[in-house]
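Take a look at this single chain in C-alpha cells; it is the form predicted on its own.
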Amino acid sequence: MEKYREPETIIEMQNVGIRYDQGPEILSDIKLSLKKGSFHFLTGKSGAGKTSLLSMMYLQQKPSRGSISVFGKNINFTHRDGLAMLRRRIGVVFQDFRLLDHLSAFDNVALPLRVCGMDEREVRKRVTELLSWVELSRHMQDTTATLSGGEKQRIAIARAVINRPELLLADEPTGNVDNDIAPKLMKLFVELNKLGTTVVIATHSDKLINDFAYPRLHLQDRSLHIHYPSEISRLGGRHA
C-alpha cells in the first residue's frame, strides 16, 4: 500500500503585516496555508485588504513583517530574479487587466507561451481554442484597446490560465462579465483545479460563494479567518 503524503504547501504565511509607509497596518498577523491542488474564495468589505494579499502572494510586493513561501522558497530573502522565475508558475487576473492594449486579443493571450519559448504552432492551437472557449474567436484579431470591458476581462482570464500555471489568482474575474458567461468562467477555474493548479479567487459575489462550495479565506478587522461550508465532504466540494 502507498504511504499517504501531505500535499505540498504552495503558500505559507507566518505572522504577516502589511502597511503602506508609516501608516497602519491593513493587515496584521495573517497565518495561513494553501495546500497544492485547494481552492478558496477571498472574501471581505472593500477596504478588507484583499488585494493586498493577492499581491503578496503573486510576489509584486514583499511583507512589513513576517516571512512568505511560495512554493517552498522564502520570499523575503529570494533575489529579483528568483522572483521572476517564481511568478512564471503563476497566473494572475487583475482587476485592472494590465493588458497590452496596442496588442491583439491574440497576441495578449499568447504571450506567457511565447516567454517560455513555446514552438509557434502549440502557441495557435492552444490560444485559439481557449479564446474560443471564452466565446471571443471574433475578436481574435482585434487590438484590446478597441474591445469592452466584459470582452477584455474574458482576455485576462485566458492569458492567466493558458500556461496551466500551478498557482491561479484572481481579483473578481466574474464582475465585468454577463450573467451567462460568468458560469462558463468558473468551470474554467474548477476544471484547472482538477490538473492541479491552487485557485484562489477574491469575489464579492454571495451566488459564487453559494454555487460552489469552497472554504472562504475572510478578511475582517486586519484579520483573517477560513470558513469551511458545512456542506463539503471532501476537498473540491460538490463542483469537484
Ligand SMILES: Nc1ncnc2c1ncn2[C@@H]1O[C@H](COP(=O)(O)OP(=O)(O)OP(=O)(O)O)[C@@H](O)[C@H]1O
Given for the second form:
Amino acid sequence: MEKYREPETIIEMQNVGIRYDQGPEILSDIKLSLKKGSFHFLTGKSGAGKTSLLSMMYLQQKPSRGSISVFGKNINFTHRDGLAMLRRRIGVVFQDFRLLDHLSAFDNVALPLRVCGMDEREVRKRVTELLSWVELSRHMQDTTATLSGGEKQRIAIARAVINRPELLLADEPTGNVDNDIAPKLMKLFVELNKLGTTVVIATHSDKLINDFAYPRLHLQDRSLHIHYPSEISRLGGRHA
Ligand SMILES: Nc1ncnc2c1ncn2[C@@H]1O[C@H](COP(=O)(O)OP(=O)(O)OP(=O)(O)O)[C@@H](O)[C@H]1O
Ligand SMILES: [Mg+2]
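Given the form predicted on its own above, I would also like to look at the protein as it appears in the form predicted in complex with this ligand.
Now the complete complex, all chains and molecules, led by this one.
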C-alpha cells in the first residue's frame, strides 16, 4: 500500500504583521498554511487587508515582522533574482489589472508565454483559444487602453492563467464583469485547480462564496480566521 504523503505546503506564514510607513499594523500575527492544490476565498470588509495579504503572497511586499515561505523558500532571505524566479510560478489578477495599456489584448495575454520562449505558433493557438473562451475574440487586436473595465479584467484573468501557474492569486477577479460571465470565469479557476494549481480568490461576492463550497480566509480586526464550508452553511450559505 502506498504511504500517505502530506501535500506540499505552498504558502506558510508565521506571526506575520504588516504596516505601511510608520502607521499601525493593518494585519497582525497572521498564521497560515496553504497546501498544494487547495482553493480558498479571501474575504473581509473593504480596507480589511485582502490586497495587502495577497501582495505578500505575490512577493511584492515583505512583512513588517514574522516569516513567509512560498514554494518552501523563506522570502525574508531570498534575493531579488530569486524572488523573480518564484514569481514566474505565480499567476496574479490585480485589483487594478496592471495591463500594458499600449499593447493589444493579444500581446498582453501572450507575454507570460513569450517570456518562457514558447514557439510563436503555439502562443498564437493558446492565446486565441483563451481569448475566445473569455468572449474577447473581437477585441484581440485592440490596445487595452481602449477597452472597458470588464474587458480589461477578463484580459488580466487570461494573462494570469495562460501558462497554468502553480499558484493563482486573484484580487476581486469578477468585480467588474456582468453577472452572466462571472460563473464562466470561476469555471476557469476551478478547472485550473483540478489540474493542480493552488488558488486564492479575494472577493466581496456572497454569491460566489455561497455557490462554491471552498473554505474562506476571512480578515477581520487585523486577524485571519478560517471558515470551512460546513461552518459557512450553518451561517446561512448554499453550496454547489
Ligand atoms: N500603499 C499603501 N500605503 C499606505 N496604506 C495602505 C497602502 N495600501 C493599503 N493601505 C491601507 O491598508 C489597509 C488595507 O488595505 P487593502 O488594500 O489591503 O484592503 P482590502 O481589503 O484589499 O480593501 P478593498 O476591499 O477595498 O480592496 C487600508 O486601511 C489601506 O488604507
Ligand atoms: Mg483590495
